[in-house]
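Coming up is one lone chain in C-alpha cells, specifically the form predicted alone.
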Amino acid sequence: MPADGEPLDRFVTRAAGMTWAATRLAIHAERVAVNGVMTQKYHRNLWPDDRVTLDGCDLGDPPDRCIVVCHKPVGLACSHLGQDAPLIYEIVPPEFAHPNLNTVGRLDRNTSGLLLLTCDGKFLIRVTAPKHKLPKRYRIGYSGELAADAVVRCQQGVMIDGFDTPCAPAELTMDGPGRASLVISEGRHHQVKRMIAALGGKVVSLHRDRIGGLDLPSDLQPGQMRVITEDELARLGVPMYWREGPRALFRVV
C-alpha cells in the first residue's frame, strides 16, 4: 500500500519506474486514478488504504531505494522530533518527501556538509554500521591549541570522555593555524568534537565534506539537494546489492 502522506506523484514514480516527466503527463492525461477516481493533483497525499491504478493496473508499493544527496546548512536537526525543530526534513523537496524518510548517520545542529538521506534501511545501516569502517572527513576550525603529539594520538586511538575504549585509530592533518582535518570511521555521539578537546582544542566549525569515496558534490549550496548519481554511488564505496531490479534507483529527470 501506498505510504501514509507519500504524494501521488512521488509513488507513481517510484512504483511504476517512470520518470517524473512521464508520470506527470500519465496524471494529466487523466491516467492515474486514485480509489477508481481519476485524479489530475501531482502532489495529492496518499494514506494506507488508498488504491492507485495507472491504466487500470494496480501498482503495488514496491521497496523505496530513492537516495538523496544533501549539502546540509548549519542551524538544522537531523530529527524528526517538532521539540527540535528546524528540522532537516522541513527543507526536503516534495518530490522527495516520504514518511519513512531517515538521514544516514547524523550531523549535529551546528554542522554542515555531505548528509545522505534515504528510505533504504540496508543501505543506512551499510553505510552508518562501525563495522563496515567507511572512513568519513571532517575539516575543522578550533580554538585553543592541539597536544604535539596529536597526530600520533588519533593514529593509536584517543580517548574521550563518556567512554571506557579509545576510538578506533583516526588520521588527523594539520591544515594551519586553527584549521584541520580529521578522517575517521566510527560515529561515537559528537565524536569529532569530543576528540579535538582530548587534543587540547575547542572546535568551533565543523563541515563534513567526504564519505567513503564521495566528495560533497560541488554543484550542491547549503540547503539543496538531488539524488545520488551511479557514479556518486559507486565512489561512495556501499556494495550495490540493494540496486538490483528495474526500480533500484529513483531518478528525476
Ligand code: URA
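Take the two forms, find the largest set of C-alpha atoms that superpose within 1.5 Å, and that set is the rigid core. Residue numbers count along the first chain shown, from 1. Note that the structure is a prediction, hence the values are computed from the model and not measured. First, how it differs from the form predicted together with ligand URA.
With the core held fixed, residue 214 shows a CA shift below 2 Å between these two forms. Once you line up the core between these two forms, the Cα of residue 32 ends up 2 Å or more from where it was.
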The other form holds:
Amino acid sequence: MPADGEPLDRFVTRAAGMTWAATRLAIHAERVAVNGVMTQKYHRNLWPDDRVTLDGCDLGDPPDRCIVVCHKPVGLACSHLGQDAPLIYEIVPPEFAHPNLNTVGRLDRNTSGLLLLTCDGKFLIRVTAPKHKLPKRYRIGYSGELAADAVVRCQQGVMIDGFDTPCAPAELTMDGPGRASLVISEGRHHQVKRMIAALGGKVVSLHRDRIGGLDLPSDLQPGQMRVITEDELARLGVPMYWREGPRALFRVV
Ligand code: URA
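Okay, that is the form predicted alone; can I get the form predicted together with ligand URA now?
Shown next: the complete complex, the earlier chain at its head.
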C-alpha cells in the first residue's frame, strides 16, 4: 500500500523490488497504471487507497514473505521469458501473481513435481544455495544400463559434462528396472540428467517429490498451488522461517 503522498516511482521501486532505472523505464513504457489509468508521471503522489499495477499485476503490499507450494506439471518452463512459453507463471492464480514472484530454483520443462515460488529473495537463496545443503529427491525413469558402481560413484561425487569439479556426494537408490531415486544438494543445470548420463543411462522421466523434509503434498494435483502451511515450512527445514512462520501477504485482486 502506498504511504501518504508517496511518489509513484518510489512506491513502484519498493513494491516491485526494481531499481530506480527499471522503474522509470517501466513507467515511461506505460506499463504502470494508477487506478486503472496508465500514467507517465513518475513524481505523482499516491495515497493509501490508490491501486497501482505493473503489467496488470496489483503491486499492493509486496508479498515478500509468502511462499507458494506447487505441483508442477510437465510442459511448463520455469522462466519469465515469453520465448520459453508456455511458462509456469501462466498458471499462477491471480491472488499470487506478482512481478517479483520467482520459482525457487528451476525444474526443466519436462520435469514434474514439488516446486516452491516466492517473492522473498532471502528464502530463495536459503533453499537453493549449495552451501546450505538442502537435499532434493528426484524419482527417475531411465533407459539403458547404469554402471555397476553407480551408487558408490554418486557417494564419491560424479563428474558431469560441462563442469570442472565433481558434483557433491549424492545418494542413488536403485528402485527397480529402469527406475532410480537420487538425492542431491546442489542445483547444477540439468544435474540429474547429466549425472545419469555420466553413469551410462538416459533420463526418460523426472519427478521431484521432496525438498528437505517436505514431501510433495498429496492434496495438490499437477498444476495446483497454494500457500505453504506452517507445518510444511517446519518440515522443509529452513530454520529462520521455521521460527517466524509464513505470512500470507498476498492480496486478492
Ligand atoms: N535435474 C535435471 O536434470 N532436471 C531438473 O529438472 C531438475 C534437476
